[in-house]
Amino acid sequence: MANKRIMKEYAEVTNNPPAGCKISLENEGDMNLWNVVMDAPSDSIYAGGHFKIVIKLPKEYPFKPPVLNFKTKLYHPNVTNDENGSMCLGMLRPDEWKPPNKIADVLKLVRTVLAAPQPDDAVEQGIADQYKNDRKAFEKTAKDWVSKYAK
């Protein structure tokens, strides 16, 4: 049984979704597993890409943070380059998460980080180094991956 907070937030984000986001449930009746299709910001190198994200809300939500995973491969210094597609976001760390935070805020931050990678807070150091030292090569690979995986 989902808690009232999750049900309220789900209603809010489906009635008034954050920019570039479509939200649905993975399975009808399971309010703790959300699917998000996020359109990359049009002014980013990921423009034109559609990224599938799964959000898992723990039973203890909002007292514990949600877990967010990209299911679409993404060449980005803040997203793990593996089958998990975990994103490094400060607000999702257990020590930084605050119960007043909402999923809509998380999604807005994800879109911001998509548009402006944070190489100093990277989970993929090689990609972060390339972003800092050879931006042209980084952008070419990122755009290739959008074409290959995110259309």
The other form holds:
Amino acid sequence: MANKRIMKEYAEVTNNPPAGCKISLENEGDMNLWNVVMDAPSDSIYAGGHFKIVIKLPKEYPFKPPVLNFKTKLYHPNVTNDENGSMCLGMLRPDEWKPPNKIADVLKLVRTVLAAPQPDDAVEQGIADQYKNDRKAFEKTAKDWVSKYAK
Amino acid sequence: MAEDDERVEELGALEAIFPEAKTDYNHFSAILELAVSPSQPLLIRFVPQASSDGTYAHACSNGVAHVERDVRLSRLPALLLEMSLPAGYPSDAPPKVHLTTNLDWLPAEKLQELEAEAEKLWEDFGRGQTLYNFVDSVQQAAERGFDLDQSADGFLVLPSTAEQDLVAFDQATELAIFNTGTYDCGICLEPKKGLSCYKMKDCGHVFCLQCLQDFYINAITEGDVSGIRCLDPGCGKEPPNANGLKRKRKTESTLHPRELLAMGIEEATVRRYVEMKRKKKLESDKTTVWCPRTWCQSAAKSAKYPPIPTDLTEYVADDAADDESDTDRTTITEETGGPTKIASLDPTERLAICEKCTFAFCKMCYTGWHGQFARCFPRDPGELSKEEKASYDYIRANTSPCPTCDSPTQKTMGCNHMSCFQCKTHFCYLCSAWLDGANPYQHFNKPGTPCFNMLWEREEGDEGQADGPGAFAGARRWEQMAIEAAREADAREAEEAAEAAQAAENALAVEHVVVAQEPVAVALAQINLDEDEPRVRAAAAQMIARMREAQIRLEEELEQEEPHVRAAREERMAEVRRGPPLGQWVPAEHAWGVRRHEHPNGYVHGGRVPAEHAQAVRRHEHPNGHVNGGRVRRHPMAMAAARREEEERQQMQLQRFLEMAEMDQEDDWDSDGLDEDDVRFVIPPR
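Would you mind generating the form predicted in complex with its partner chain now that we have the form predicted alone?
Now the complete complex, all chains and molecules, led by this one.
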């Protein structure tokens, strides 16, 4: 069932990709590792950046949530500032995930979070504090990183 | 005939509009069945059948409960319209109509009122063709629930005998309609026929049976009770509050086992779910009392958690209570004090009965029920077996307790915002503080607090962490500092206690010599048995054999215990030498607080400390009242003395017996003196 659903979802996003997303498979024949290149929303401070995101669909998918990793470095309070670039927000949390959620919904959420960081739900507290208290410095670093890593 | 043509024409039109109508052109009549499904469910009050005098008192005296039940139904048995067009129709005669309902549920007055509508319409339409208009008006009336909510009562009153049929009809109709539909399953994304789908009872979300079964069976197998809820992403969530800041999430209620059964999930699996659900509740309730029998360890009976019925559909879900406790969590935790509360239990409330093995025991001292007048003390937590102790020490040194239910929690990886698997409490792994579920990370975001910027501290978990100043001490580090201090004091106290115990034993030994038979100076070897008294000799031989047996038993017991005692002493000496270690003894309030939680993700380690050795422990009285931490020691010297003393005593008894035999008084011998109990009574108290 899982595989059929993934195929279906993949076909759906290929025919009708979510805004600003290019989706491919990381390895041919492996439906469980998706490769997404997301153009940051133009109204966000990350505008102009292209972010590579790897989405791993566990074998229990859709019963278990997908795991999302930014492969492009990103200065954002909700994305871990390490080699994993993990994001674990809202529906991606294991106890909040529900099987009818789709990868397209996940990507929609990612774009929303890119446009509007959620410092109160941050995984990088330092960045969140800066976001709240010194927005200018935050935006500067974020933009620097975009031109440094995400072009 | 023009007239007839008009009637034929009208019947034809009716047939075209309602193909299901049965028309009879010979008699100019038609029969039409109209489904009744009011847009607003119809409120019906089912009143117990009025008996001969129909009074409430009469019903009561018949022993029948007079219970009125209000039910809302959206599908009711069809209305049957029998219409016939008389000779003069439409110009001279109105259409003749007759209305009936299947199961006779619509009151006769209402039917007559509807029938009268036919003539009225006929008049209104200038005595023209009115059949369609009539059917339409009846249909609209049905849609409005025949305006029964406008009636004097505001609802339809029916005898309670009709309830079963009408409810069954409603459900059957709904199911039939549902089954013919096609639904897109949100999980497998396939369109499925209603027949292979299931509609959630409370929220009406539809998924295909296959997906539901797969998901729920998987969740039950994994032990994820809280996952057994509607799978719709938006289900159970409240819209954000007006200020939009606080995302208050309503606790979703888990499904009733009835629904899982209806999805075609095996009863055994559903039962497992119900059992787990109940167990979780029992375990997260600090007031739960557990059976002290090692092989049982079930919960004691309590009115709060009734046993699971054989018929799972009868299961009484108390999710409402859950929601309530969730909102007032903090206050409730303060009110239910846990073990400390038990210590202050009134003696009349100490009786507990195990729901599984029906063992009646005392909630406080965990012995078999001793009646309400016996004085008892809480079980001494120091009296734990080695495994229990090891398990405790591990829990103390390596886990953080959930602040709500005290489940020991261990982090294997990730951030320090924990969500208790047991009770869903959000808390900080480092300091066990409660966290706001809506905004858990704030805790790590307050400069100056110990957990500031510590969200990702020890992200890789506790395992394999080197010891050192930064090593994980868990939220119990304060506890551990207190333990160290207590341990030092305890070590001193234990030394004193050991000395005191020895002194007490010595005193006791002297006492025994005095209490035992009067010393006799004749040794066994010196006694000459009367060769002519074989009976006496046989008795003497038997007694010697019994004494040997008793002696061997005693020695065995002593030998069994000796290594343990020695090990304990050596351990203690080593402790004193190497300085304060971690968690060497366990304070009283945790003795029964820790239970084993099954944790599919393996986050929680530890164990419910079983009542192992509880009985053995309780056999003994404490010589010094409460020895702190159960530092009970028996000096080997004291034991040797005890053994010597026992030997002497037996010798003396034998001698006395033989003396009596010589005087032919052996029948007065109190042979009970050699019974096991008496042999045991010289075992020095622990």
